[in-house]
Structure formats: structure tokens, C-alpha cells
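Have a look below at one chain only, the form predicted on its own, in C-alpha cells format.
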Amino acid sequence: MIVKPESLPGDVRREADVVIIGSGAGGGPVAKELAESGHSVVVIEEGEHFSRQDFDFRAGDALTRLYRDAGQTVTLGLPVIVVPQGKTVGGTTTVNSGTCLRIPRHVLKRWHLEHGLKDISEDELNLLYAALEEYLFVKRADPEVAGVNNLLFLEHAGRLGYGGGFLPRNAKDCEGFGVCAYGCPSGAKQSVNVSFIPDAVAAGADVYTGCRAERILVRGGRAVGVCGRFTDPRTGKRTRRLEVRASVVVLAGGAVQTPSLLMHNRICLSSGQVGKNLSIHPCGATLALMPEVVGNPKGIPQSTYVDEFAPEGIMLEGVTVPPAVMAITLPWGGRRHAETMRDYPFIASYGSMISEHDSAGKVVAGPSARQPLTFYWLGREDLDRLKRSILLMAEIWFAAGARRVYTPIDGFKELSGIRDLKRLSRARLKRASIYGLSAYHPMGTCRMGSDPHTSVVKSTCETWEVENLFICDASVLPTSLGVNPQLTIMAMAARAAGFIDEKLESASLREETAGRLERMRARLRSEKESVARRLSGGPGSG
């Protein structure tokens, strides 16, 4: 069942199989994998839970009770870059578009080759994801609801020879609201608090609400348990205290939150690389003032895509955002604020995904675990590659009919056409010059891999360091993926089940052979008693 904090009389101590920290990508599926296989389950959750009847279309809302920072969670470096971080039941699969792509098979063969992961084959995952796919009912966004604003792009980019198409979603029948960043009040999006976590909760499985987890068990080299407490969501005080004694400890609270608590707790540390490797796809975007209205933010957030600049690490992915998100966006304030909300019906939007090269980032503990640090520095040749994004969106708006297109970089933000494209083009950027960056898909903190000098968890997913230690998160992903990431990281975390799986009957059954030679021994000393007293003639000899 579901626990909030306000039902509970006092402390909470007791005992499970597996105990799991977070409720997302990661958490869910092996909540629902192992609760089904019979085992005991408990789910820690420091956010609270949502039905769809309290997504009520407001995103001043949404981002105050479904977010980490109210989203405004930022990367320390040059650039600031926003990285907004679900913290509900369901993570950020809660509040994303629903997008679900599948591992390229050039980043595979990079995690073979650079990180020794062989025994991760093509075809397994592909097995994991046609289940999940069918599970969760991915299909391509259907054009009838993909809105106009992303077919409008999706036409003309066609028209200039660039290849793209309808990106696969986990919805199924959805009705085009456009809030998926706000939670689907439809519950067409199924996100993990639509699936994995009521499934897990029917096949028995208890999820602990507004509790962070502070201290991880260890005793003799293995984890034994969790230690967190309550807080109270109003004021964030923390309040009754949860302790759960288990067999196996599942860390699936992101690549940010992850490193934080092994850093505090001290643990998992000798290969140097907790919170490291930090990739997080930086997104850039574009707005277009279009001629007709293009009746955003009705339809799919994000619908299309164009892939032609892929295999240059550019991602173009369909965004939309409700007024209210877009005037915190824009680049002016004043009468020129004014004149261009005036004007929202008529403006179309579309994003980028670069897929690093170049760029370092890393999570550090900061003053508390709930407060870690991030620090992002994007590349040159990331920083190029994003302009170079700028550039390809806004040529597709102004082939569109665009008569002007805003963007993120300082001295650009207003584009007029062609020559200014020529004069952006030229132009050298510095890292100072774009604002308004974000991203939405932190890995890699906790990278996964061959050798446990270089890598913190094994290709199973357990910790080098500390036994029956899971990680089930985007932190284990060993490098940038270059799509969407929460398909792959729902695959790993269901194939990471089956080795906790094989763990739990192993020590059941080592229990079980234990018990049976206990008994065994007993009997023996019983008979040998009995044996002896017959021989010394003593009482019950006869």
C-alpha cells in the first residue's frame, strides 16, 4: 500500500526483502519485478503522491508540489543550466513527455569497447525493451493529437531534406492536453505512478511517502537496511524516523540525489568515481513568431523529432510550455515582455539535445545530503554543436514562414532572417553569451562497468564495494546517450531485478539448506543422547 506520513501513529521499524530508495525510472520497475516474484518490498519516496485528479493544468502548481526546487534546480558553471528533477511518486517519468528510445546501437558499442560491458548484448536489451514497450503501451505519437506546432516543423524540415518522424511515447489513447511536464490528468501518460508502482503495491509492495532516506545499513561489507525520516511538506521539518532491515538495498533516487547519499554515508568510494562523469544532454530552444496561430500549448509537448544531425550528437525534439512557463522564459522584461505574451498564439517552439563531447560535469556532497552540489562546464565543441542546433531550428522556422525567431544567445536573441542567420553562424561564441539553458537527463554519477578501479557498480548493478548494494538509476549509464534516456534506464533496472532475484532465492535457499542441517545436527544429538543413556544403563535405558 501506499503510506503517507499523516497515517502514521509513530516511528516505522521493520523488515523486507528489498528496500528501494526512489520511485522513478529505476525504482519502479524493480519494485513491481521483485513484489510479483513473491518477495517482500518497501519503497522509500521522498516526494508525495498524486492521482491524475490533482494535476489540475496549472504549472505554478505543478512545479511547487511535483518538483525538485520548485524545477529550478541549476548546474554551477558557465553556463547556468536549469536541470529540473521530479520528486513525486513516479520521479521525473511523472513530469516528462513520455518519450521512449531505445539505446543507439553506436553508444552499445561504446560501452562494450570503452567500459568492457560485453555481456550486455544487443539482443537481451532488445528483449527488455520490446517487454517494456508492450508494458507500457509505446507507441508513436499519433498525428491527430501531435499538434500543430510540431507538425508544422516536422513538414518543413522534410521539405529542406532533413529526416525525422513521430517519436514513440508511453501513452496510450492520449487526448493532446499538452501538460505532460505537469502530470497527465488524463493518466494516458504511463509513467511510473500509473504502472509500476500500483502493480508493485497490488502484488503487495508498501511505498513510504515524504520520506528521505539519510543513512544506508552496512554491516560486514554488505547493506543490511535503510535509515530516513518524514518530513512534513509544508514546512520540510523532518519529523518520525523509518528504519527498515533487508536482505537487499536499492539505490534509485537519480544521478544527482545517488552520488549525494553514497558520499555522505562514505561508502563506495575507493574508485574515485561517485558523482564523476556527470552528462546531462544540454537543451537548447527556439521560439518563432508564425504568421498563423499555431495553437500551442494544445497537442504532444514533444511529438516529432528531427534525426538528420545525430550522428553530430544534435537532437531536434518538439517542446511546447504553457504561457505562464513561457514568460519566465523570455529574454526581456518591460512593454517588450508584454508585446510577446501578447502574442503567444502565434508562437511556435521547438528544442535541441546536444550529446556531449567535450563538456565535464559532477555532483559533489555539499553541506547536507539533501543539498548536493552540481557542477556543469559545457565544452567548445559542445558549445559549437549547440549553436549549430540554434541555427538548424531557426533555419526551419524561417522555411516555415517564421518572421522572426528568439533564441538563447546574447546578441542573437532576435533573429530576423537570413543575414542574421550569416552573422550568427560566423559569430564565436563564449559561454557567458547563451542563458536560458537547460536539461533533463542527469547520468553517469555512479558509472557502471568492468573494472572496479574505474566504475562503482558491476554490469549487474551491484556496488563493487558493499554486497547486495544495488544502483538502479540514470547514475550507472556510462556515458551520454544521445536520446532520452528512461526506456534504457527502466531496461537496466529490470535486468538488475533478475540479479536480485537470483540473490533472494539463493540466500532463501542457503537459509533453507541451513535450517534442514540444524535440524539434522539436532537430531543426531538427540539419538546420540539417546544412545548414550541406553549404554550407561541410566533412566529410559530399559
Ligand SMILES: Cc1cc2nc3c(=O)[nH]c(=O)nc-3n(C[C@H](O)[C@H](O)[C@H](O)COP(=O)(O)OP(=O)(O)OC[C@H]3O[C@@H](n4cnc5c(N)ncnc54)[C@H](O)[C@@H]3O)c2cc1C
The other form holds:
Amino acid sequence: MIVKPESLPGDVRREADVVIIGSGAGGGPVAKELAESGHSVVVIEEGEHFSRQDFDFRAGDALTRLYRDAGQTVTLGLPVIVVPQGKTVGGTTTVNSGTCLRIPRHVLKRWHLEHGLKDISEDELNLLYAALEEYLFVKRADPEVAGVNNLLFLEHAGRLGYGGGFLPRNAKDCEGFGVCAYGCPSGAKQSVNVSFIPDAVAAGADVYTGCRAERILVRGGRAVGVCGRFTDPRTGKRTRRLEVRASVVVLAGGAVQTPSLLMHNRICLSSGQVGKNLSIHPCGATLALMPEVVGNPKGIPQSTYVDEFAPEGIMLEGVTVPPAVMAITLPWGGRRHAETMRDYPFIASYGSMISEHDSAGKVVAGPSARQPLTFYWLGREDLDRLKRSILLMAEIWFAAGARRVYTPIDGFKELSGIRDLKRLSRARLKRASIYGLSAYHPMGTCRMGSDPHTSVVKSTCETWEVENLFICDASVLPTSLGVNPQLTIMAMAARAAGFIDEKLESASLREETAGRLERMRARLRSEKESVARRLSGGPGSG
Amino acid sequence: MTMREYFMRRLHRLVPVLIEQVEGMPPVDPDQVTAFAREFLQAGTPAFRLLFYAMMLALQALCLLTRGRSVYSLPPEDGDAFVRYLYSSRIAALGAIPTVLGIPIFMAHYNRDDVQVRLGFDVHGMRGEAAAREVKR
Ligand SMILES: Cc1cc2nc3c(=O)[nH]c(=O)nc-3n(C[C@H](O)[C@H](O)[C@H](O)COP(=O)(O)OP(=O)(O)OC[C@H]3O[C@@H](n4cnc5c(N)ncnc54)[C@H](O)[C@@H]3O)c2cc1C
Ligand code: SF4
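Okay, that's the form predicted on its own, but what's the structure of the form predicted together with the named molecule?
Okay, now the whole complex, with that chain kicking things off.
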């Protein structure tokens, strides 16, 4: 059942085999797997539950309802980077683009060699990926609905000799409505809110929405439950309490909230790694004024990619935005802004994503567990690669006939041709001269590893320090992936669900054995007593 | 009057300075922008709210200093020139003032159905199509 705070008559106290904090890419698969294995599962989700009818093509409204802090979450440092995160049933998957990529082989190798994670084998992961891809209807974007914007870019990248293709996505019968990041209005995108969570609920799981988990209960070094507090969605006031006692606690709040919760609960901190090692895949974007109507955002926003430069850590991926979002990315106001916006039908866009080499980030405890502080410093090399990615996108747009290309670089906000590209190529950028950056893949803040001194969780996702406390979200990924992470987060979560299931099975086996032993002991006791009574000739001896 | 009310009234008067009415586009509606901004700021972080209010004060102070009059009473041409001056300044902090203020203001205006439709994004048609096309697993 999906429970809304307003339907509750009072505080909730209950028991379950497993309590899961967060219903996103990590929490959803664990909930489904364990509920379908016959365990009682409770999910606690801070955001509200929406259905496809609630998604109304208004990006501004979606930001305030579906995103944490209305999408205003940023990293502090140079430059400031917006890192939006979903806060709703389905987590960030409800607002993501649906791209589903497997971990690159060289990254897995790094996990094996640098983090001692050899027991996560390529074969095992491939089996998990295959099962997930089937479950989520993952297939390459259909060129029919890929959108003019994405097709144009791919075609002209190809003409320049840059390799690319259509991205695999978890969408079934996608009609290219173009608003994946604001909630898919047809239910085509197989985000966790329309896949894992409904299946978990069908198997008996309960999802408490509008409830923030605040305390992880630990007794004798073991996690034994979670306490949370509901919020009235209308007033924002804290209302009822929730307490769930459980044999296993799964933390799946995402790479920013999960370390914050651990820090505020003062648990799992001895490695010194909680909140550290944050990577985010910083993203650049370009807008291009084309001679013909592009017709954004109709078409799949992220249907194509150019991976020619992936070995350098640069992925180019499609992105289209509705007018409300494009309006806040333009570096002008007044007349210039209004006139450029009037050209919206002619404006194309594309994005780039950098796999970090020398940047560094961390999440630290903020004034409240809800509001941790995120710091991020873009390294010199990564800044140069961001610039290179913007140059590449501009080059491709000009090859496609763009009249002008707009970039997020001060002094180069508007490029009108190859001469400007050369000028930008020669420029040595300062961190402060690149603005309006965003990043969509925070990860690594409770990294997995084989050494309890340098990692927070084991390869099973159980924390080194607190028994029966598992972390199943982007925070366990030990390195920057270089590709969109949701499928890997799901695979690691599904893998962890197997270990949790084993644990619960052996616990219930232990309980069963303990029960049998207890019954045997009681029988022996009563037999002994009756023998003793018989020998002493007491009552009942006949 | 609460602090929030004070800033919302100011914001209402700031809307035409940042969003200029151009031919072919639906009229700007400061009421709608203010209502959206109120909700957006409320749902957001306290840090962004504070930054936003600080930027409003900074904008007014700068306008008084450089133009000798309140930003809220600038004639449209002067308002546009002032905004252009800020955006093109070499001092990044000056450009940040209208950038931050523009976030809820621009988002609100371009979130409107009639504005989106005018820009070729037929939200009414799409809503109808989406409603008729429920995808079942
Ligand atoms: C706009 C956008 C587009 C993206 N596109 C793609 C894409 O195409 N492909 C891809 O692979 N990735 C994409 N991503 C990233 C991907 O969606 C995330 O990496 C992934 O969802 C993270 O999974 P998670 O389980 O770590 O966290 P989330 O999916 O964010 O789930 C965490 C959930 O936990 C809840 N929560 C947190 N703390 C608490 C608490 N204390 N109590 C209760 N609940 C809590 C949150 O509200 C949230 O719902 C995109 C991200 C964004 C923002
Ligand atoms: S493009 Fe449209 S139909 Fe397709 S997944 Fe995204 S929002 Fe849904």
C-alpha cells in the first residue's frame, strides 16, 4: 500500500523484516526483490507520490513538486554547480532522462584493482544488467521519436567523423513527449515509480510517503529500526511520527542525503570516508540558433550520444529543455532575453558530461540532516575538458548550420563561427568564468571497498561498522562511472537484495532452530519433572 | 508587513524590468510571476531565499548609485540598459544579480501554457495525447 500522511489517524509504530529509506534507483529494486521473496517490507519516502496524470508539461511546477528544494541544490566552490535531485516516489528516476548504460569495463577493472572488489565479477554484473534491461524494457531510442534536435547533432557529428549512436533507454512505447525530467505523462518511462515500487506494493510492501527518516536505531552494534517524521504537504509542518522495528535497515537516500543521515546519527564514521569522494559528472551545455525550426522539446530529450571522446572522459549526450528551463539559462535579461526566447523554436541544444580526473567533492553535515553542505572544486584538467566538450559541441552545431552558439563561458557567451571557436580554444579559462554548470550524477560518498579503513560498505553493501545496515544507492559507487549511473545503481541494489535475503533467511532459520531447541528443552524439562514426581510418588505419578 | 511580503511587492514591480514585452508574445503578468516565485522560493532552500532577497537589495542599491533613481521607477528603455549593463559587466558578482533574480521570474513567465504554446510547444495538444496514451507494463 502507498500511504499518504494525510490518511494517517495517528503515529505509526510497526515491525517489518526490512525497512528501506528512499524509493529511488537503489531503494526501489531492493523493495521489490525482498517483498517478492516473501519478506515484510516498509519503504519510507520523504517525497510525495504522483501518478502520470499529475505530470502536466509545466517544468516550473515540476521543479517545486518533484525535486528536492525545488531544484535549488548546489555545490559550494568554484564554480557553483547545480546538482538537482528528485524527491518523490521513484526518487530521481521519476525525473531522469531514462538513459540506461552498463558500467564501462575499464571502470569495473579499477574497482577490482584499486578498491579490492574482485568479487563483483563482470559475468555476475552482466546477468544482473540483462535481467534489469528486460524488466525495464530497455532498448535503443526509436529514431522515429528521437527528435530533430538529437538527430541533427548525431548526423553532423558523424559527418565530422565523430562516432555515436542512439542511447539505450528504459521506455516502453515512448511517444517523445520530451518532458522526461518533469515526470513522464504517458507512463512510458519505466522509472522506479511505475516499475519497482508498484511491483513491491503488489507483493505486500508498504510505502510511507511524505515521511523523512531521521534516526537509525542501533542496539549492540546492529541496526534494529528507523524513526521518522511525516510532513504535511500543504503546510510543510512536521506532523505524525513513524517508528519501524526491523531486522535489516537499508539506507537508499541518494549520495547527498545518505551520508548526511549517517553523520547526524553519528554512525559508520570511523573510516573517515562518509561524505568524501563525491563525484558528480559535471555537465556543460550549448544552445544553437538554427536556420530552421527544431521544434523542441518534442522528441526524446536524450536520445543520441557521441562517444568518440569517451576515452578522454568526455561524453556528449542529447538534452532538450522546455521554455521555462531554457529561459533561466540564457545570459541576458530585458529585451535581448525576450527576443532570444521568441526564437525558441529555432534553438537546438546538446550537453556534455565529464568523467572526473582531478576534481574533488564532499558532503559535510549542515545545519540540519535535511540540508547538508556539498563542496566541489573543479580541477584544472576537468575544466579544460569541459571547455573542450563545449568546443566540440559548438563545432558540430556550426557544421549543422548554426548561426550562433551560446555557451556558459564568460567572454564567449555567444559564438558566431569558426573564428570564435579558435579564440575560445586559445583561451585559458578561470573557474569563475564558467557559469550555469549543472551535474546530475552525485555518487561515491559512502564508497564500497574491501578495506574497512578506507571504505564505508563491504562488497555486499552492508556497512562495515553496523551489522544489518545496508547502503544501496549511488553513494556506494567507489569511482566516477563515466556513464549515466542508474542501471549500475539498480544492479548493485538488486545484488545486495540477494545478500539481505540470505541474511533474513538464515536469521529466520536461526530463529526456527532456536524455537525448536527451546521446545525440545521445554519437553525435556517437563519430562524430567514428571520423572522426578514419579520417583518421589507425588500426585500424578499413577 | 512581513519581510516576505515586502520582497514580494518589490518583485511584482521588478517583473517588467527583467521581462520585456516583445511583439508576438502574450502580455507579461506580474501577478502570476509573483505567485509562482512565492511558491518556488518557499519550496527551495533558505540559502537561496536569502541570496534572492540580498540580490533584490543589491539591485536597488546599485541602481540608486549608478542611475540616481529607484530601479522600480526606471522607464522601460533605462531599465533595459541597466539590466544590460549588469549582465555584460566584467565583475562576475554584478552579472550574478539579475541571473539569480531571473531564475523564478523567467521560469514563471515561460511556464505559462499560453507562452509555451506561442513558442511552438503545444502543451494542450500534448496533454490530450498523453492522456489518451496510457502505457501499461
Ligand atoms: C534531471 C536528471 C536526469 C538524469 N538522467 C539520468 C539518465 O538518463 N540515466 C541515468 O542513469 N541517470 C540519470 N540521472 C541520475 C539518476 O537518476 C540517479 O543517479 C539515481 O536516481 C540515483 O539513485 P539513488 O537511489 O542514489 O537516489 P534517488 O534516486 O535520488 O533516490 C533517493 C530517494 O530517497 C529519498 N530520501 C532521501 N533521504 C531520505 C530520508 N531521510 N527519508 C526518506 N526518504 C529520503 C529521496 O526523497 C529520494 O526519493 C539523472 C538525474 C537527474 C537529476
Ligand atoms: S520522451 Fe516523453 S513519452 Fe518518452 S519517456 Fe520521456 S516523457 Fe515519457
